[in-house]
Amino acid sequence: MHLSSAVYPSLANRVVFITGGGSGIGAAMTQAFARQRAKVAFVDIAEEASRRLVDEVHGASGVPPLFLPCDVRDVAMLAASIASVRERLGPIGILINNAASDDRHRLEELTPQQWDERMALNLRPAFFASQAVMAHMRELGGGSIINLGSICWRIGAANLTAYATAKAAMHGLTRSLARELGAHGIRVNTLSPGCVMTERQLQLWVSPAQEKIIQATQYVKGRILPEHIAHCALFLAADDSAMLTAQEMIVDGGWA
């Protein structure tokens, strides 16, 4: 599903790296920026999904998106993803930190090794690529980093103790690089989704009682799409929101 959204001048032919960008909310934003007519570049773990989804890019716009395979939490291979991508797009203007993994677990059977593996899938690589983007986006004159929290942690949602941490911590994140960056044009804001009907969600943890609870917490009802995260994003990487920094935005139908 496509949901009708703005055009966004100030996006075109803008360099977009997006993490974990090859499903799910991922895709649905490599789909939206390259709607937009950016040059959107994105990594991902699963090939066979992110080739799909090339693909389908393509025959929609006429021009592919640039994926390159990468594991985030290869702090060296991630480095090396976004030196390609500037080499052969140009410096990035957008950095979508959006990679990362809500898999649960029971609070008395997580072990030091599974609390680091968390840590460095769904917190580390978002600092580590603001830091290798600040030099295209000083070079540019400015830049919007856009950090994908959640609201798991407010509302203290079960089994989810390590990603509720790192996902509280990125917008952490976010405030202290607004402030180191902002002098530099850099704007950092954290996207922050609801329960996101994304088809992983439904297969894993959303079962048709569930979704009933969330519909009764929410207060617009209906599905989250990832399609409405995007549109968000959209807003918050373009020049519209160019005073918009350090800044939480919640899209969650009114649950947290």
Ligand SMILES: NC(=O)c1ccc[n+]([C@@H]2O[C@H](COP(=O)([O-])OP(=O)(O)OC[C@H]3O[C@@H](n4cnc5c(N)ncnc54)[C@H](O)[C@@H]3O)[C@@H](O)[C@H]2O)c1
Second form
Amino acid sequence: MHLSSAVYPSLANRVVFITGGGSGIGAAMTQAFARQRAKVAFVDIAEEASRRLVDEVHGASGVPPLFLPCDVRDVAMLAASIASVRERLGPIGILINNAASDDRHRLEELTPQQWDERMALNLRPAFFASQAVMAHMRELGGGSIINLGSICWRIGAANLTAYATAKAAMHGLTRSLARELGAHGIRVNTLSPGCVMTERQLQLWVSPAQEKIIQATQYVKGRILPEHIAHCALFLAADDSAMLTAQEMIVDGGWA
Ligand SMILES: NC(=O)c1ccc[n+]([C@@H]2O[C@H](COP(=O)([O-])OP(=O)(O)OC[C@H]3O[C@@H](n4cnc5c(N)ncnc54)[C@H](O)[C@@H]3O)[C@@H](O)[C@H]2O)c1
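Here we have the form predicted alone; I need the corresponding form predicted together with this ligand.
Whole complex next, starting from this chain.
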């Protein structure tokens, strides 16, 4: 489904780098930025889905997004991917720290190794990707970094302690980076989705009974789609939000 959206002239030809851009909300962002004629690059571990998306976007926009297979838990590989994008497309002006996993765990069973792994996926790459693109954005005279948060820690979701901790920390990261990078015209914001009906969510977690609860809780009724989140990312990335930084934009239909 494609919702109609605004066109942001400032996004045309801007280089955007999306982590986890191959499926779910990240894929909607890859598509949405491509429709704005931005130069889109994304990393993902899901190679098959990512290659399918490249073909789809190529067919729709005439320009294939640049896909680089990369596990964001590997900081050196992430930095190398960012360097490769710079070489092939130019300096990155928009960074979207989106890759994450909300796999559930029982409180009693989480091991220190699993805790570290959750942070290595859900928090650490956002810092190191930001560190790697700082020089690009300074060179461009500014940029926009968007960190994906979540309402899960605000609403007290269960069986997600490590993920929720990482997601709460994403907003701390946003505010710290925004303070330090603001002087270079680099804006940093958190984009926090509510219950977004991605394929994965529907397959793994959202039963018809749970969807009823979600609908009863949201102020605005109806499914939140990946496109709803992607369209807010366009605004946060574009010059239209030029003085908006260090904020959290919550897109949950009214809940948190
Ligand atoms: N879907 C929701 O309801 C929801 C709610 C709150 C927050 N969020 C946040 O939105 C963002 C996107 O979520 P989503 O629902 O689209 O998730 P998703 O699992 O559908 O997609 C995540 C993408 O990241 C990729 N990925 C996972 N591990 C990776 C790794 N190690 N290296 C590289 N890529 C990796 C996956 O292959 C996938 O393409 C996440 O930050 C998530 O925490 C989602």
